[in-house]
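The chain below stands alone and is given as structure tokens, in the form predicted alone.
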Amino acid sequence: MAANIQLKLDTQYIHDSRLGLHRLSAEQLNDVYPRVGGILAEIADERRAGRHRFRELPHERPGVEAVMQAVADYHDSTDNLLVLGIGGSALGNIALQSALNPYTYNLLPREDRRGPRLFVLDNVDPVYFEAVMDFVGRDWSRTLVNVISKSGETAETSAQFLIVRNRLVEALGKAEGEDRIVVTTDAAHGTMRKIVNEQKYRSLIVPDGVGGRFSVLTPVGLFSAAMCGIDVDALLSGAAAMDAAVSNPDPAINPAAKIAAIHYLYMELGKSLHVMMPYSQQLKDLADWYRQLWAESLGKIRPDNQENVGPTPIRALGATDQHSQVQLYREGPHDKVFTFLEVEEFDVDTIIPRGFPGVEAMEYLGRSEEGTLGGLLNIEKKATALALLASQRPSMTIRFPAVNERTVGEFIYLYESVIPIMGKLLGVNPYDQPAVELGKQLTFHFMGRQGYEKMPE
């Protein structure tokens, strides 16, 4: 990647001869890189007419302003933070809790975190959302609700709004539970924004042409984030640095470009399952993230021909699933790419004792030179990946120096910018989900929305 750029990829995998049959050649890049770079330059031209949204948040950094002020005016006041969305509208959210703040961040006191609690309620399981509201409900007045829905379409988000508003109401009365509440939506169409003007909710604002799947550089993920004391800011210079380095035009320089060409040549080998395989709880819910982005972005029917097209994204996480999916992953068809996302640096090591002399089944781990947990699991990751050379199966890597504001924000946005790339190597529409709506309508229609009185065809 690019010298300003922190993270590096990493594809001897992808080229060893050892792969046999499924290795693939330098030839064959040079191959498909004219028809990318012509791809790169297209997403170029459609980008200075305003298409790509995306790419001009980290630039732009639209509702950033309002997102520090509502910070401002709510931190102090707020011991939990609850987030009503679902999609898009989560993903993103948890992906930066989970990677920018400790494991037991919910459990620390008040004064060992940097915000409140966070608490995203992405789905309507009853005893998932009444647990939540047992806790919270505690004490009212001191949450804050964060509704987070584009057009006030989403029955799952709706429902919830509509349970929590009323038990801040009932608590709190309506002047001053309604003042918890922050609704981040369109600026001017949709239900949503009806009901912002009409109850005069504060607000915060989706940015125009930018999708679900690819607004947590907007005040859907950087809310909940700086309210829990992430540095927004950082997160941005990540995703800007990363900007420059994936719009170069060569493509065998470009990291998106690469990751892109890569997997469309595999997909046309007939490996078209694309596994995401972090060696770090904090990485997660980020493979999480990129299995919305990469499958509701490429998962189509092409226009041009009705094919059906795309890849599916997996979510392993190394080294829990080493003991849960190796197995198939070595000896299961060849139909899978895998991609590690390895840590060079943890914030903490632990060091392993070297107890129980003799006992060398034990005495190893606390005797070898990478003798920490962050040692083993790095070991574990090398160990994974030359297993599964051996089997010929390709992979590649994604190593981060440390995870970080920074590095998290390059990592969003260079999975971001594959997806266009991808899309038109595919030749379908990366930004729409028409299969997402007929599960909606049918949804509405059996619980008797008015206008989806017919069965939805």
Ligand code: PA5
Contents of the next structure:
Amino acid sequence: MAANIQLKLDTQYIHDSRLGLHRLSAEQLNDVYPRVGGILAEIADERRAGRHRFRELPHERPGVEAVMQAVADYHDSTDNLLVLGIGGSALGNIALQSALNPYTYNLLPREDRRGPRLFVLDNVDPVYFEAVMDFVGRDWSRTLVNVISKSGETAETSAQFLIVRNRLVEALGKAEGEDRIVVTTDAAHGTMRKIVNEQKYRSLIVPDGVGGRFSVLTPVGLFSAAMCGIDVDALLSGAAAMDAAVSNPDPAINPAAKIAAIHYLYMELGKSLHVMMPYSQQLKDLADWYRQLWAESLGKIRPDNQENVGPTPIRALGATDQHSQVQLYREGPHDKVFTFLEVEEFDVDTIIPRGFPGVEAMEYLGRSEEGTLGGLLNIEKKATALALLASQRPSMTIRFPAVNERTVGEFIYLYESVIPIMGKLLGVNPYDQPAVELGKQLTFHFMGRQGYEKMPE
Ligand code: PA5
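The structure above corresponds to the form predicted alone; please give the structure of the form predicted together with the named molecule next.
Complete assembly follows, chain above in first position.
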């Protein structure tokens, strides 16, 4: 990737001759690059005309000041931050937290945490919900509720909000209870904005033209991140640096264009499943975030010929899923392309001690030059990539020198930028999600919402 980009894209195992018929040649890529180059030029023009709004976020930083003001106002008075949201209004928050704060963050004493505990409630399962209610309900006065809904119409989020608001008001009274609510929603539209205006709730704005799954670098994702001590400036500067790389008009150098071209060519060759497999527990939820971005943006009916298109994104985790999925990945159908996420330097690493002298099955672990947990994890990644190669399964690797705000910001912006290129290659609009609507409308119908009396089809 470009010189000032810290992530490295390694496509060696796309081109390796051991892949046989499953190899992509330089000629195949060169054949598709003129078309991708045209798409890059089109996107650049459209961007100048105000489209692809997510691309401007790291530069224009809409709402960042308001986020930091809200953090200044609430950080010290909050022990529990409760985020109510779903889909694009939750997955980014979860991904940032698990990538950039320790796994045990919520269990740590306050002095060892950079902010409040974070609970992102992205489901309406009552058992899950009430478990969190029981916990934060021990002291509502030190709980802050961030309701996130761009549309302001989402049944799951609205239901949670109704319950949580009642409990806050019951515990603290109307004025104090409602002071513990921050709503993140559209500036002008939707029921949630109407409620904010009427009830005078504190609010943050989801910028115009940025859809849920592209909104992690807006107040949607940044408020909970900043509350929990994550450096949002560094995140945004990682994204801004990646913008320079993915704005390169040459698809052979532009990493987003290259990733899109590889997936497109493989889809044409019948490989429509994409497995993203981080070898890093920290990056697991980022792969979940990617899964929504890819699925909701690209799984569509082509308007020109009614063809059903779209790669299926799959999230796996190394080394865990070596013991769960790799059998299928090596010997199952030849329908997958793999992307590994690898971390060169872990924040901490743990030496594996030597033990059980004479028991070779134990001893080699502590004797090896790679005898740390991080060393073992990276060797297992290398081993899996080679094992897949031996079964003629192509893979790419994205290397993180380290997992930090800068590299996570780069990654987010990189994969978001792949989407409009893929959208144009597949002939679909990546910014809508028409097929999600019917399920929502049927829910309204069965829940008796006025205006939905007739069963929608
Ligand atoms: O990416 C999307 O647009 C969706 O996943 C939405 O984020 C999700 O449906 C939640 O919508 P809202 O934020 O309007 O409540």
